[in-house]
Amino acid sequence: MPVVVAPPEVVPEVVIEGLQKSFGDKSVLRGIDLTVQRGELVAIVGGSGSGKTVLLKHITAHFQPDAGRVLVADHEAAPGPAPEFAAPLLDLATIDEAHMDRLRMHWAVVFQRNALLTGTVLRNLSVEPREVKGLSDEEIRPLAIEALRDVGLDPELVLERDRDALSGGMAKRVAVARALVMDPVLLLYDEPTSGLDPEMCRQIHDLIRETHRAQPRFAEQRRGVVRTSIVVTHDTELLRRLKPRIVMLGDGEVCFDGTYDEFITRTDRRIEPYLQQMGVLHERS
C-alpha cells in the first residue's frame, strides 16, 4: 500500500454541532460537538452506553438527530481552490437518498461481529461495489484480489473460500478487506478487535494503521484527499500503539478530546475508573 501523509491545512472531513439523541426515556446523546479534521486517525471511547455506537451511526446517517445536525464532506462535488482542496460538507439530514448514495461511495465500515454474508469471500467482497458504484463482476475481481492482498491474505487461497470457513482473525481481515474494496476516504471501525486474541490483536493494530496512512486510489482523480479513519473501541493496546486523537463520550457528551499522553495522565473522576475498566469491557464486547 503506498503510504502518504496528512497535509498540514486543516479541513473538516466530519462535523457534528450539537447532536441529541433520545430513545424512549433514555437521553444517549446530550449535546455532542465534534469535528474530525481530513486525515486523522480518531478513536471513541467511553463505557457502555455511552453512545458509542449511536454517534456512529449518526455519521453514517443510519440515525437521524433528535436535535442539531451531522455534516460530512461531498467527495462527489467539486472540491475547493488550493491549497486544501476541501470538499463540500452536507447535512445528512437535508439530502435525499440519491444523494446520499453519492456519499457512500467514498465510506466504508468494518463492523464489530464482522457482519459477512454467507457465501464465498469474494461474494463478501462483491456486493458494495455492485450495488453502490454499480460495478461489473469483471471489474470487481481485480479490486478483491488487491484488496485481499493489502490485509495480507492470499487470493489464491480465500477469494473462493466459504466465510465459514474463516478462522476469526481471518474473517476480520477479509472485514477490511470488504471495506477496502471500496476504495473509501472515510473508514469506520466499531470495536474491531473485540473477541480476538492478543496477538491477533496486534496484527489488526497494525493492518487499521497500514490502511489509514494508504493513499485511496481515488486520490489520483482528487488532490488533497487522504484516508479519514474513526475507531470505536475500548481496545487501550490499540490506543497505546496506534495513539490516535482520543475522544471519550461520558454522560451523553464529549468529556475529553485529546492526545493518547493527555488521556492516560488525566485526573478526572470520569475518565479514571474508565480506564482501570476498559480491559474487562474489551473482554467482554
Ligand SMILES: Nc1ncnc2c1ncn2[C@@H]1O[C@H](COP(=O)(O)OP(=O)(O)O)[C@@H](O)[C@H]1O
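The model shown is predicted, which means the values in this text are computed figures rather than measured ones. Numbering follows the first chain given and starts at 1. Think of the rigid core as the biggest set of C-alphas that the two forms share within 1.5 Å after superposition. What changes on going to the form predicted in complex with the ligand:
- Superposed on the core, the two forms barely differ at residue 18: its CA moves less than 2 Å between these two forms.
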Second form
Amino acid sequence: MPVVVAPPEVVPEVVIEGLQKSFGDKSVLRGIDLTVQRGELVAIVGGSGSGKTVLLKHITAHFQPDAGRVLVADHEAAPGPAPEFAAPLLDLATIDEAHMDRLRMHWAVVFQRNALLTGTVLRNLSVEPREVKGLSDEEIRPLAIEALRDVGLDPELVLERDRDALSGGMAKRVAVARALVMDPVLLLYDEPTSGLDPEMCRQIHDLIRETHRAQPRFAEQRRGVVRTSIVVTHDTELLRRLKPRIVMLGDGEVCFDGTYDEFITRTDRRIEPYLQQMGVLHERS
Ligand SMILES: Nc1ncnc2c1ncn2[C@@H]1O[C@H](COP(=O)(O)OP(=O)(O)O)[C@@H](O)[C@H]1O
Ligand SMILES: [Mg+2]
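Pass me the form predicted in complex with the ligand as well; I've looked at the form predicted alone already.
After this comes the whole thing, all chains and molecules, with the earlier chain placed first.
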C-alpha cells in the first residue's frame, strides 16, 4: 500500500494579487502579491511611509485598489470540504454592502492610536457588536467583561471608566479588548506598540501572542476556524520575540517574505538598517 501523505494545509485567509495604489502622482503600492494562510502570524514591516497602513486599509476595504485584487475569506458562507473546511474567498471589489457586513463580523482592527471613542470603556466595547452583529446591551456586557479579562484588565475597575482616564498601556489593552469582543477570526494590528515604554511593549507582545493562539469562540460553530493575525509594525523587538512570518515592503513592492530566521541572515540594503537596529548584524558575522 502506498503511503498517503496529506498535503500541507494551505488555506488562504487573505489573498492580494497585483495590488497597485497611488495618491495623486505618488505611487505607494506598485504590485503587491501576498497570500496569508489561515492561522498565520504575519508581521508587515518597512520604513515609514512604505505603505504598510495603506496595505492594511485595502484588506479592510477602506481603500480600493487602482489595479489588482484583494480577496478575504468569508466565514459566514458554507465551508468547503474536509479536511480543510476552507472558507470561500470574496473579492472585496465585487461585493455589496450586505456581503461586506458578513466579512466584518469576523475581523477586527487594533488601530495605531487606538481610536477610542469619547465615553466609557463599555461604550467603546459595545459599538461594533451592536452595529455589526446586532447584539443587545445584555448580550454585550458579559462579552465585554470576558474581553477585558482576556487582556489582563479588571472589568470592575475599567468597564465604566472614561477613555480619558486610561493610561497609555491600559488604552492599548482596551483597544485589543474592543477587537476581541468581536471574536475575530482575522485580527489586524497597526503599530500596536508605538509610543509605549519597553516594559509595556513586552506586555503587548505577549498579549498579541496569547491572543493569536487563543481559539475564537466561532470555532465551536465552524470546524477548521483558527485565528489569523496580521501586525503592521516597525518594532524590531516584537519580531525578535514573536518570530512571525515577515513581509517587508520597499519601493512599493514586497522586498522580503519569509521566516524570522531567514530575515536576520539576509543581506539586502533595505533589510540591513533593521538588522542594525536589532543588533543582530554582529551576531551574524
Ligand atoms: N489618504 C491618503 N491620501 C493621500 N496620501 C496618502 C493617504 N494615505 C497614505 N498616503 C500616503 O501613502 C504613503 C504610505 O503611507 P502609509 O501606508 O501610511 O505608510 P506607513 O508604511 O508608514 O504606514 C505615504 O506617502 C502617505 O503620505
Ligand atoms: Mg502606518
